[in-house]
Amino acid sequence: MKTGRNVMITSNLGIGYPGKVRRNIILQNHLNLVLKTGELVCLLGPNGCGKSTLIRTLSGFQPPLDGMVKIFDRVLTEMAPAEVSRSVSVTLTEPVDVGNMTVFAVVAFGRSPYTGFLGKLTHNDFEIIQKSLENAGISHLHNRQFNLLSDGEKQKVMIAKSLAQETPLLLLDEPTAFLDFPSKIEILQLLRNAAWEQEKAILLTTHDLNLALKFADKIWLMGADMPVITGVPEDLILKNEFGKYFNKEKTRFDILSGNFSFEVKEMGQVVLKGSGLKYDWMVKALQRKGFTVFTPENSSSDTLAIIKVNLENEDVFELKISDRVYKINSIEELFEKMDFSV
C-alpha cells in the first residue's frame, strides 16, 4: 500500500447552485481538500450539507461557484471531456437504466474513453474488462442481464465499470445505500482493495459512520454552516470532531466506544460481576435498557440487583434481587425476571 501522490486538489472551492433571481446558493465555501493515491476517503455529514454537490463538482458535472479543482495540476474546467473521462470515474446514486444489457456490456462501457468513435474493443480491452469483473468478484455474472440483478450486484457492476475505466480517481455517491449489511461490507472491502492494491484515490459519501470508521483511511466531515474537517478517523475521534458534527439533543457520539449513544429512561443501578465475552455483552444489554452498571467495588446502596456472569455453568446467569437468587438461562429471561421482580 502506497500513499502520497496527490491526484486531486481543490483551491478555495465554493460549491452550490447559481440563483435564478438572487445571488448564488452556497452550500460550502473555501474548501482546500486533497485526494491521494492509495487512500479510501469517506465523506460524512447530515442531509443537505452538500455531499452530493461536492461529488458532482469534483467530477465536473457542475461548475464550482468559486475557486478551482485540479487533477494532476490540470484545472478541471479547462480539461477536454476525453481527458476528464480518463482521469475520473463517477458512480452516482441515481438508478441506471441500461435496458437489457448484460453485465459484461455494462462494464465494457468503462472502456469507452479509449475505444474511439466506433467503440470497438481490442484484445487488451477484453482483458481489462475481465480483470475488472474478477476484482469486483462478479466474473460469474458476466452473461447475466443487468436489470435482473440485486441492488448489491448492480453496485458491484458499476464499480467494475469504474475499474475498467482505469482512472486514478474514483468518486462514488452513496455506493452502499439501500444495501443489506453483508453487501455493504463487500462493497467497502472491494473499494479499499482497489485503493490499496491498485493505488487508486477513492472518495465516497456515506451515512454509515460505524463502517466508515472501520474502512476509511481518511474521513471528511461536512456540516451545514460548518467547515469541512479532514483527518484519520482515530484523530477525529480523539479531538471529538464527530460530536461537533453529529450530536443532537438526545443523541451523543461516545468517544470511548466510537458509537452513538441515545437517551433512554433511567431504570436504576445494577452490579455486574464477571468477565469475558458474555460479561461485555451483558454490559451493552443493560445499558441499552437504561440500567447504570457498576462493579462490586463501585456499587452503592441504591443497587437494584446483582448479576453474575461466567459461573461454573457458563450457560447460566445468576440474578440476585434483595435476598432472592435466580438462575437465568438467557439475557431475555433475565430482563423478564427483572421487569417482574424489581
Given for the second form:
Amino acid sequence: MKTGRNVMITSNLGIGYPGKVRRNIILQNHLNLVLKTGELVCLLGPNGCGKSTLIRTLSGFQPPLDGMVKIFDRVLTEMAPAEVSRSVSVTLTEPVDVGNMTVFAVVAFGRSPYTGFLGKLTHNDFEIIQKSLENAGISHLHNRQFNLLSDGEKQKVMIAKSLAQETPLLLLDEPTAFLDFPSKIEILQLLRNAAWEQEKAILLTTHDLNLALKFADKIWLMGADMPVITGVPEDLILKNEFGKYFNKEKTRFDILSGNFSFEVKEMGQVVLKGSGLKYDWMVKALQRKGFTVFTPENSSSDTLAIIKVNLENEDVFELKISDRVYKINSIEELFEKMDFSV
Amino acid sequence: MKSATTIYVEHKKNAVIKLFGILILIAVFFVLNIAWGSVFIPFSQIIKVLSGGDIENVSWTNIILNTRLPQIITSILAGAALGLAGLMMQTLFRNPLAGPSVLGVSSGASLGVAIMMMFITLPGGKFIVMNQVFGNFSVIFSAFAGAFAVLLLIGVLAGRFKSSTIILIIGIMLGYAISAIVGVLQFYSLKEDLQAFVIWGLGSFANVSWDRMGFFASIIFMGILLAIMLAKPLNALLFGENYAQNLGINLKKSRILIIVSTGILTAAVTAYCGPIAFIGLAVPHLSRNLFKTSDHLINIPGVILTGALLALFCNLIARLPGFDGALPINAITSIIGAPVVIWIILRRNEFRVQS
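Switching from the form predicted alone: structure of the form predicted in complex with its partner chain?
Every chain and every other molecule in the complex is listed next, the one we just looked at coming first.
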C-alpha cells in the first residue's frame, strides 16, 4: 500500500461563527489536520461540537476564524469560486429538491465547473457522467425522476454528482443519516471504493460509530472543549480515546467489543452452562436485562438461576430456579419464567 | 439498448420540438388577434396588408397596422418578459408562489404613477386625460422612476444579506408599505385622478404606439439577454445556495444580476402596460409542466414562448366581439391564470391525498 499525497492541510485553523462586535463563537481552535489521497476519513463526535461547521469551513461556505485551509498549497480563501469547485465537492445534509429532473441531468450538473456559460456538455463530459453513475452503482436509475427516488438512492445520486465534479477532495456531511442499514453500508462501500480506487481524499461526518470503525482508514474524533485527535480506528480504541470522547453518565465504551454498553439496573447473578452460538446470544440477552453471567467454575453462592444451553436437543434451554427445572424453547419464554420465579 | 447519454440528448431534442410547436401556436394566435375584434377582418385581406399591398378598405389597413399589430407585439413582449421574470423569482427564492411582483418593483411603479397622477398639478391644469392614461410619457416616466427606486434599494440589500429569503421578505413588506402609501394618496385625490389611476391599474396591451415601441422592445430584449446569460447560475440554484456555490457559482454576483434582470423586465412592462397580474406566476408553472423539466436551458425559451402565447390568448379573449372594445387585461389574466395554477397543482400526484 502506497501512502497518499497531502490534498488538504489545515494549519492552526479556528472554526465557528463570527459574533457581534467582539466575541466570536469559537467551536474548535488550533486544528492541524491533514487529508491524503486514497483515504476515507470519518469525523466522529457528539452533536454540537462543530463537525458540520468544519465541513462548511473546509468547503469555503464560511471563512475560518483563525489560521487557514490549504488545498494543494493553495489557500482556500484566496481561491476563485470556479477553482474551489474543481478542488472540493460537497454533499450536504440539507434535502435537495430540484423539481422535475432525471438522475442523469442531476449528475450532469456536476460538470458545471468545467462547462461554458450555457453549460453545454461535450463528449468527454458525457463519458465522465456515465462513469460516475456506474461508480455510484446507479446506472440503472439514469432516466428516473430524481424527486421520486428513495433517500438512499438520492444520496447515491448526489455522490455521483460529486464524482462527476472530478475533485481530488470529497466532503460529505452525514451521508448515512436517515438511511436503512443496508443503504448505509452501500454508501460507505462506494465511498471507500472511490477513495481506494480513484485516489480521492474523502472526509465524512457520521454518528454510526460501528460502521465508521469498520470502514474508515482514519478517524478524527472531535468533542466540545477537547482537542481533535486523529488516527487509525484500532489505535484509537487501544488508547481508549473513544471512552474519553463519548462516555456519558450511563454509557460506557467497551474496549473489547468496540461497542457502547449501557448501564442497566443490576438484577443479580446467573450461571450459564454450554457453548456455541446460542450460548453467545444468551449471554448478550442476559446482560441486556442486567444479569451478571458466570460460568459454573467461578460462580458464587448467591446465584439466582442456573441456565443450561442444551447441546443434544437443539431447541431447548434448561432453566433451574430454586431446585425446579424447566424445559424452555425460546429466550422470550425464559425471561417470562424468570420474572415469575425471581 | 440506448445509452443513458442518448436518452438524455433525446429529452433535449423533444423539448426543442415542443418549442417549435408553441412557436406555431403563437403564429396562429398572431393571425387570430389581427382578424378578431370589434371588426372582423378576413384572412386574405390580412395577408395583403402584411405583405405591403393595398386593399379596398383603407380603415382596415389602419386598424391592422396602427391598432392591432402594435398591440400584438406589446402582448408578446410583455408576456415573454413577465414569464421570464416569474421564472427567475421562483428559482431564486425557491418558492412556487413567487412572481415578478415579489420584489416590490411593480408596487414602486404604481407609487410613481400615483404620485404623478394625483399629486403633481402642472401649470395649465391636469394633463392626464382619461383616454390618454397609457402611453402618456409622464406616466411611463414616473412608473420607471418608482420601479427603479425600489430596484436600487433591493439591489443594495441583495449584496448585504447572505440569505435570499431575507430579500424576499423585504420585497414583500416593501410592497405592502408602498400599497399603503398609494392608498393614502388615493384617499386624498380627486375623483377624476382616482379613476385614471384605477384604469392604469387594470392594465392594457393597447397603448404602446409605434414611436414608443422601439424603446420598450429594446429594454425587454436587454432583460431577456441578461436572463439567458444567467441560465447556468439559475440551474445551479435549483440545488440550493450551498450546492450552487460548490458548483463554482458566484452567489452574490448571480443574485444581483437575477434581481436586476427581473427588475428591468418588470419595470418596463409595468410602465408601458400597467401592473399585469398572474402571467408571471402562472407561465413558469405552465412551461415546467409542459417540458417536464426544471432545466433553465429549456425553461428560459419555454417561458418566453409560453408567456407570449398566454398573453396573446388573453388579449384575444379581452377583445372578443361581444365585449365591445376591450375588457381590462388584468381581469382576463387573473381569470385564466388562477385556474391554470390550480389545475397544474392538482395534476401533480404528490399533492393529492391518497384515497
